[in-house]
Each structure stands twice: as C-alpha cells, then as structure tokens.
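This document opens with one chain alone, in structure tokens, the form predicted on its own.
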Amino acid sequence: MLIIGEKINGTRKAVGKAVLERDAEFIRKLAQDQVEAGADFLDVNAGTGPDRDFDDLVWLVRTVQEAVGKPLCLDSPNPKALALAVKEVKATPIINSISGEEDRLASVLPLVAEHGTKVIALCIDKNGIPKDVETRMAVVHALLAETRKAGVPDDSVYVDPLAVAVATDTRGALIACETIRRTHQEYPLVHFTCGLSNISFGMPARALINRAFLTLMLEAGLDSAIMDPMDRGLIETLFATEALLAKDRMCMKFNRAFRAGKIGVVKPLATV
C-alpha cells in the first residue's frame, strides 16, 4: 500500500510554528523521519491561510525536497497556491484535491491535466459529505466523468470515500468501505486513499480504532492512505493485514519488516 506521510501539516501547532518561523531544520527532520519509517509520498500542507499560503507552500516544497527524494502530495484549499507549488516539484506529485464542488473542480482539475499529476478526488459536493453510499457514488460518477473528459487516466485518480468520525456517525466506517467496493467494481483502475485518523475523532483509544479501520479498509480495497508512518502499531497492522489478504507475495514484506525490527516485539537494549 502507498503510504502518504501526514505530519507536515501546518494545522499541527509545532509544524505551523516552524512554517511561520521558517525553521527548515525542523521540517527537514520531520520529512526524513517519515521517509525512514516507510512513507512513499509526503503530504505538504502549509495551513497558514490564503494571505500566506502561496509563499509558505512553496517554501515547504523546497525545504522538504532538500531533505528527501520522495514525491509529494500537494495539499491546499487554495488553487493558486497549488498552481505555484506544482511548478516546484521534482517528481510527479499527487494534488490534494478535487471534489464535486464546482469551483474547486474548475480551478484544480486543469492543473492536474496540464501537469500530468495524480489527484485525490473527494466524495463531497456543494451539499456536503453524503450520508449514504448511493449519494457518494453519484459524486464519484460525476467526478470520474470530469477527469476522463479532461484526459486524466483513471489510474491517476485516488478516490477518497471520506471517513466520517464514528463518534458522530456509527456507520461512518461501513459507508466508507462500501463506497470503495462499489467504486472498484465500476472503475477497476481507480485507486483509493483516505485520512485514516478522521474515523476516530472524538473517541478514546484513537490508535486502536485507527488500526481496526485500516484492516477493514484494506479488505475493501484501500491501496493508499494519508497516515502517520511513525505509528508502529498502525504499520504492524498494515503488514499483517496485507499478508492475510494475500497482498504480500509469500509474506515477503512482512518477514522483511520483522527482520528489520519494524514490526513485532521491540527487543530491549542490552545493558553492560
């Protein structure tokens, strides 16, 4: 599964402070730590508002690329900031995101088509997040019609079914999983992603809920996630579930991860 490291996000207090103060060392370390933990892409989100987002997102992109060679997921509510940032990347990025909201689609999809990027497509429209699978599928159909019209291949699209916190909707996980299954049946080349931790907002023992949700989503067909690659329990769940779902040939990834000490019992340091 494709792991998109979530931690370089200016809505997090320490990251926001680092962005405002141009603390490049902090950002570079955060990028390196996530890559070392197994991130395939790094989400970069300045999170500093429309009056600063232009400069801040470009600075983040440049700073992260100085530290690591992994491709980026460009994340901003500001299409103009995305337009500037996409010109700075060294490898094909993912743009986060388009949606069924007309303004967002009209301003971001042309960037995706022009630069040949991958794109996250959110199951949301002008009416908000649909409360059932059928309505989410209507959004998926509309979005895929637009991406195809723009010449974006299906395998460059990552549908995000949107995980609604179970604290507010106890069917949130089930609806997300079923949306993935239905989309995969109708659009077999499309990929899937989601912000895993959204499911556990407002709940105790959030890490436990996130791990259980990851298992369910992998079985449904999830092949990418915006997540914390430094969460050992989450990574253990990922390797174990992929092995059980026959998504890990001869369990080779699981065994390599175990031998590398990334999963399993943490051995205590030897004392003299």
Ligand code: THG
Contents of the next structure:
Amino acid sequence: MLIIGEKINGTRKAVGKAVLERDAEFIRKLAQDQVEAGADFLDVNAGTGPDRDFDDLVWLVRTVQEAVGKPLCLDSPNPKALALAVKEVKATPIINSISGEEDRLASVLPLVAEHGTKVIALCIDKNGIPKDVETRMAVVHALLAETRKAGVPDDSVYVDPLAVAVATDTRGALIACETIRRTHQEYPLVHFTCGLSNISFGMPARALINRAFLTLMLEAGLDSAIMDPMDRGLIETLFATEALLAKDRMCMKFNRAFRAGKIGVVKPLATV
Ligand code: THG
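After the form predicted on its own, can we look at the form predicted together with the named molecule?
Now the complete complex, all chains and molecules, led by this one.
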C-alpha cells in the first residue's frame, strides 16, 4: 500500500498561513515528519485560491523537494498550477486529478500524457458526485476510455471512488468500497486511492472512523491513500489489515514494524 501524506494542504489553517508567509522551515519539517512516519508520496495542495495558487504550488514543490526525496502528488483545482508544478518535480509525480468534467479533462489529461505522470481519476462529473455505484461506474468507464485514448497506461491511473463524509451520507463508505470492487473486476491493472480522512468530517473521534474505513477499503482493493501517516493508530491498522489480507508475506512487514517500535505497545524507557 502506497501512503500519500495528506498534511501539506493549505486548507489546513497552519499550512495555509505558512504558505502565505513563505515559512519554508515549517513546510520542510512537515515533509520530513511525514516521510519519517512512512509516507511514500507527499500530497501538496496550496489551497490558496485560483488567482495565486500557481505561484504558491510552485513554491511548495520547490520547498518540499529541498527537504525530502520522495515523489509528489500535485493537488490543485487549477490546471495552470499543475502545468507549472509538473515542470518542477524531480521524480515522476501523481497529478491530482482528472475527473469526468469536460474542462478538467481537456486541460489536465494532456499534461499527464505529455509528461508520462501517474494520475488520479475522480468519480465526479458535471452533475457532481454520483449517489450510487452504477452512476459512479459510468464515470469510471468514461474516464478510462479517455485515458486509454490519450495513451496513458491503465497502471498509471489511480481511480478515486470519492469518500464522502459518512456524517452526510450513511452509505458513503459502502459505495466507495463497491466502486473499487467493480472497477478492479473490469480494469485489473488500474490502481486506487482516496482522501481517507474525508470520510470522518463532522464526526467526533475521527481517527476511529478513519481506521475502520481503511480496513474496509483495503479489503475492497484500495492500494494507496491520501492519509495522515503520523496517526500511529492508522499505521497500526494498516499493518494489521495487510497481514490479515495476505498482503504481507509471512507477516514479515508486521513483525519488522513491531520490532522497530512503529506499531504495538510502546515500551517504557529502561531506567538505569
Ligand atoms: N481525493 C483526492 N485528493 C484529495 C482528497 C480526495 N485531496 C484533498 C483531500 N481530499 C485529502 N486531504 C486531506 C487533508 C486533510 C484532511 C482531510 C483530507 C483533514 N484535515 C483535518 C480537518 O480539516 O479538520 C485536520 C485539520 C488540521 O490538522 O489542521 O481532515 O478525497 N484525490
């Protein structure tokens, strides 16, 4: 499972402030902490609005790359920001994202094809986020037809079934899981991702919901997620679930993580 660290997101208050003030030290630390916690990719989202987020995203990309060597997931509603940011990256990025909306597809898919990046394909179109699995699959079909036409290999595509807050749609988690299962049957090479923490917006004890959701989604076939790698309980859930799903040969990763003190009981420091 590929962990995409979610924390460099300008819609989070402290990060938004750091972006506007060009507080490079704050951003570098957030990048290092996530990588240390196990992030394989880092999501970077300036979250500062369309009139300035292209400048801000380029600054974020440069700043994060000064601190860590991990590849980036370029997250912006602004195609111009993505076009500028993709020129800055040192390793093949994930472009976040294309969707079934025509403008979005027309402006972002050519970038993906030209630069040979990976891409997140959101199950959303001009009518919004489909309420049922059938309609989400219609968006998946339309998107995969377009990526194939553009010459993007299926295994560069990360379908995001879209996790909507369970507080507003009780069936949100079930629909996301089922969309993954169906897509995997029809497109075995395609990967999956989602904004895991979206599921718990508006709920108390959000971390509990996020962990349970991760378990269900992994069983359905999720193989990457934009998530908080610094949530120890979430990482514990990830290792335990992968062991149970036979995704951890001889439970080696689980055992190694335990011995490294990343999961399980925190031993008190020895007293001398
Ligand atoms: N799909 C794709 N990309 C995405 C999302 C998605 N990018 C953005 C988002 N959703 C995923 N990233 C986050 C980042 C933070 C939070 C949720 C999703 C989050 N933050 C807390 C909050 O806002 O309350 C904590 C705030 C804080 O720490 O300051 O929950 O779905 N493709």
